[in-house]
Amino acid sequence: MLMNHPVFYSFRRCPYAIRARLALRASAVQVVLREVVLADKPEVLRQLSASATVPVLVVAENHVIDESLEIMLWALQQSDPAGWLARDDERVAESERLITANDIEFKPCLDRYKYSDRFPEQSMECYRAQAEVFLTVLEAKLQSSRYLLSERPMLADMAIFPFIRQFAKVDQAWFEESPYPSLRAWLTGLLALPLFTGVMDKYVQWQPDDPVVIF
């Protein structure tokens, strides 16, 4: 830790580091930020973390977490004023499939769908539709009600929504005109949110000489 505060290293447009944002947002937790640039790792970066990834949150010396929903769950049990966190096992189940299943289903279907030159195997429309299928999902999950779990934003939302944000913004016109009408207003009312935009300001690259920026 820093002066108190644990220290949090990012990358602005990363979706893992920004869900890890919204819930330390969210809980009022403050920490110590620091900026990194993926091309141009630092080093204490790499000590921390085997992957070396972003997001990772220095808690205190001997409890470093390098996983973005490990972060999001360690932030909101300290302080959970908005009730992301489901209090009973059915929401706590279905938000658990979910993420996982954007986790370890979606995003390799979004990874090269937004890379589709990188994976030369199949046409972009082809991983398209393959990520679609995560798509189909959520549409039907909003039928129900105003967001995944219910008429508010809880941890699913939050922990999905920068992922649909990464995918939508591929083929923004494509995108306007999907199947997806209810996933559309989800997206641009979480985007919409002040939580959002205040968790996507622009730092600069940190250096270990670098004032202390808290977020």
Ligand SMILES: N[C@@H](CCC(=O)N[C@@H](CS)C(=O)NCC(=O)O)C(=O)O
Contents of the next structure:
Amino acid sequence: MLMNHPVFYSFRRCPYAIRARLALRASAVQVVLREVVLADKPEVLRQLSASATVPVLVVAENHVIDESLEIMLWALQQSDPAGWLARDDERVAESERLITANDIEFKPCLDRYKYSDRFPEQSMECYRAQAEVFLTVLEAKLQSSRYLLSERPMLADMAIFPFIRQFAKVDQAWFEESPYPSLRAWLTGLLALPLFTGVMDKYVQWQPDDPVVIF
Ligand SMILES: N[C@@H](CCC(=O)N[C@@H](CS)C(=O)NCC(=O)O)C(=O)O
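Moving from the form predicted on its own to the form predicted in complex with the named molecule:
First the chain shown before, then all remaining chains and molecules of the complex.
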């Protein structure tokens, strides 16, 4: 029954929404997708979430999740066939550390690097160097294992790579020559996954009277 599907507010290019879509797809939980245009947010999104950011998952009337990582965890708790969730405490802690570093430390540097014209206090190169602190951490991890926590992709890889994708795209030529070969190979491999290309399909902006789109 369509009525029972959670409703998912998404924005194609948003790295937070991408990681939520990756987990939803991996878990095979079906949702009703509503594509949002950030410059023209639907009123219902503001009512659902005080932050009015995407992604938002409405699991039930009284159960709204407006944090992408929480959406990932919710989806994987329903079903985790690829084993993205770590079972041992050490890996769980390391995964949390990496994702927190991505979200709290790296993301603000990425924004300043990407939109350096909006942050004239420092140069683009300076913001990039600040972002590279995290790239160096990832590179060291990826030199000892194929993915961040093991030889196969797990939650941390999926939660972080949409942001590294965005970083790489700011100055692709610089990234290709940068001293992060393992990071590049990791990113290239993840971008080539059918799972990733499958969550990047384009949808038109949702309007309240539109027919339901199942994702
Ligand atoms: N902590 C949130 C952050 C989500 C977020 O900031 N999304 C951006 C788009 S990438 C957004 O909706 N920004 C609101 C706006 O631009 O008005 C999460 O993890 O879901």
